[in-house]
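Encoded as structure tokens, the following chain is the form predicted on its own, with no partner shown.
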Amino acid sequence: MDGKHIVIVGAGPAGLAASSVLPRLGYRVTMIDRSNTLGGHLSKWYQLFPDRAAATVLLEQLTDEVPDSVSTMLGREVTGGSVSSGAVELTLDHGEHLSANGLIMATGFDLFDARRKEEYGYGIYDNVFTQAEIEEMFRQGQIETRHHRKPRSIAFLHCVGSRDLKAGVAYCSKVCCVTGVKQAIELRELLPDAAIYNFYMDLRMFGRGFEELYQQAQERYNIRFVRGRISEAAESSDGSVIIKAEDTLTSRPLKLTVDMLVLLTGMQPAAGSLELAAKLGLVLGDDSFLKPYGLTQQTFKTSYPHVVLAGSCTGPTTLTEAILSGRSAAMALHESLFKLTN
């Protein structure tokens, strides 16, 4: 539009489908990401759910449907800026200023800080892990303790960081519950023999094909599902893991020993994020995620009609809705732009 600059401040998959618009409608676009690398989280990734697609390929998709003219600066970080009438002025870590008419904020998140959960000894003990440590080892193909021995038993525990009012968390994650059943499910495939258990308060399967992937878990894959929290866990002399539960649905306490402890981490606003967006006088909501001008239709808007939000910066959400809120965020930047020059 009239070759007006834009600045997208994150490159995962909400970023990636902002770009992919943006150029198409005449604006030149700038992409800064902290992360040396595009795609975010989903760069990290092995498969999808819940049709198990290789998180590879839908970020090629993403990535190709960026257009060449896009400018992107990796391993750069936003550490302040103003935002006036019709301008944005950024500054980058060092030192340099980018001037644009238009800002889109897709700083994505961060995962929960498992350490801050002391009782399940993540840091502390060899062989607790996150789905993020997990998932990694998918992706290199090997599943295996510390002490590089096939896991014989493993844990799930859910709700890490997530509607935990002691550690100031009280909001769902949405994806933590289906991440812990996909997860179980390769497990099962990779160690036909090995004994599988999901810990969870309940199980908030509500998007399509989430359910159906609950019940594959359970009699297909013979997942077993315990319906309560663990207390705490210990470290045994051989370096598994002891924990200790109760089933809630029978009311009997709980002890065992596994292999591996997954703890399934919630999402949390990213880094410098909050500080960025006190500088630029956005407004944060009370879960100290980017908080949109509406909650049911204006959800991409802030109080400046040149600066939208796109993705989990405002708050949790699934890999599809991320990227339908970049290109849905692209589309009514645009149209604010459009009426500020007409």
The other form holds:
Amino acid sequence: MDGKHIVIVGAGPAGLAASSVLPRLGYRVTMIDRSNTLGGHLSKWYQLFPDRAAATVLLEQLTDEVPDSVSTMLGREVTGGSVSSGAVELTLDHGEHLSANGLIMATGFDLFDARRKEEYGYGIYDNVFTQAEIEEMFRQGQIETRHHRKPRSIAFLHCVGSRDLKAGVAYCSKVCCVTGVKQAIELRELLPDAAIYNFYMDLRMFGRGFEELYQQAQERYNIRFVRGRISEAAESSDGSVIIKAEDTLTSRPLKLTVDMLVLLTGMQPAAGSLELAAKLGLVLGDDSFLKPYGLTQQTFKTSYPHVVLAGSCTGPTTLTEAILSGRSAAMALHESLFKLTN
Amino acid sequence: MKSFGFQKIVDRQIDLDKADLSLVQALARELTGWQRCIGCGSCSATCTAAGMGSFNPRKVQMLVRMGQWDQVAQEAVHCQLCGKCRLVCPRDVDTRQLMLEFKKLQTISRP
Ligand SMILES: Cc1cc2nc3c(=O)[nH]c(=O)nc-3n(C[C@H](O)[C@H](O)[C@H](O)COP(=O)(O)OP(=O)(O)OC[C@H]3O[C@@H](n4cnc5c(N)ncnc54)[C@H](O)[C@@H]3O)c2cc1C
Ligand code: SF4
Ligand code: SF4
Ligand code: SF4
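With the form predicted on its own done, generate the form predicted in complex with the partner chain in the same format.
Below is the entire complex, every chain and molecule, led by the chain shown above.
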């Protein structure tokens, strides 16, 4: 093999999966991530849906599979570059340049900034949290309100910054429904006596084992599901949160006071990825995620034969999908580089 | 004591075979956006009038789709046109404007 150089931008699950494939096919691989740790968002989660597998174990498996020959640059951001026929030039944040024969974009997603939905009071009221903060509390093994008290009641709100035209987001973020159900169950185990609610518009339990998890949440874990979107939240003098919704199934307005309100925030393209896409000449969809050649077939391909897309930079994905697409994108890149030279 | 006698049974069934859905089409020509409603209930939760009685703007949205115009007209009277529903709708539906339109329906069909 001629040792062509491939750069992978992003060392999340998708980037890691891609980097485990390419060296074995004879490529020289550089993987860059602006964070100081490997694993992207996976490194922030505690237990995974639907089977509550430990996130640390998966992360370890993914990093173990990366051959030593991969050169990993952490704490470095790709800020610009250009793509020409057969070559890719990338610029990093410290002004360095990298040349490559092929590029894998695995820049992933960012969580929607919950402060943008002011009516829910995130960043204003003490006891409004995001699901990412709850994952962190699980990792620390301690669930408590901002005033260090054990919560007696907790409400999850689905679809925050997803399916919301007012927030400029039309799409569904796909994983937050099952995450909300998973977290409700995990909370129940830590707080046997608490009242736990999920306020939803639709419950999208598409994956294997997801609907079963929902059923367990109802039957075994006594989670109360309310079909209605919370319209607004207010803070009471003791720091609890008063929420308003309609229970659409009984057609009655509803008021509830909870010790914690947890917002299930959606996914959006990673910061800077729009600018980077513009510089590299990559196409964005109406949802601002990178747009592949096809949505059914060729979901890794771009208009350049030597640039491919992997993971949630193309829209909300599960880990399963991110990992599979990382491997598939690597193979797709190999095929087209092989075709280019043979 | 058991009471005997006749009782009038009100048929609650929505008869989609008989419902007048032509008005839905007419409405679609007049106003846009309401078709996007997903029945989330945010409007009903925040509605000024809903807090005080049985009025429910989400339900009105649903009755429209089912061609239940009599009920739509009866309900719309209660709207106070405050516009709060518009602020909270995730699908950017102008419920207030719809209600305004349905109030006219009332005056036309029941002089
Ligand atoms: C709360 C929550 C819980 C979840 N739990 C589960 C679960 O239990 N099971 C499951 O299957 N899925 C879960 N998911 C989904 C899962 O997190 C994603 O599918 C997965 O992280 C996507 O991997 P990725 O590599 O595409 O992106 P990411 O994980 O976002 O990684 C992308 C990486 O790219 C880096 N990057 C971005 N731009 C640049 C740049 N310009 N230069 C350098 N580096 C850059 C970032 O720093 C990041 O490390 C969850 C999601 C959320 C929000
Ligand atoms: S997965 Fe569920 S919570 Fe997330 S955006 Fe879709 S419907 Fe809403
Ligand atoms: S807030 Fe909007 S989407 Fe929700 S029920 Fe009302 S009109 Fe429909
Ligand atoms: S405009 Fe009418 S329907 Fe909308 S919130 Fe006000 S009273 Fe309710």
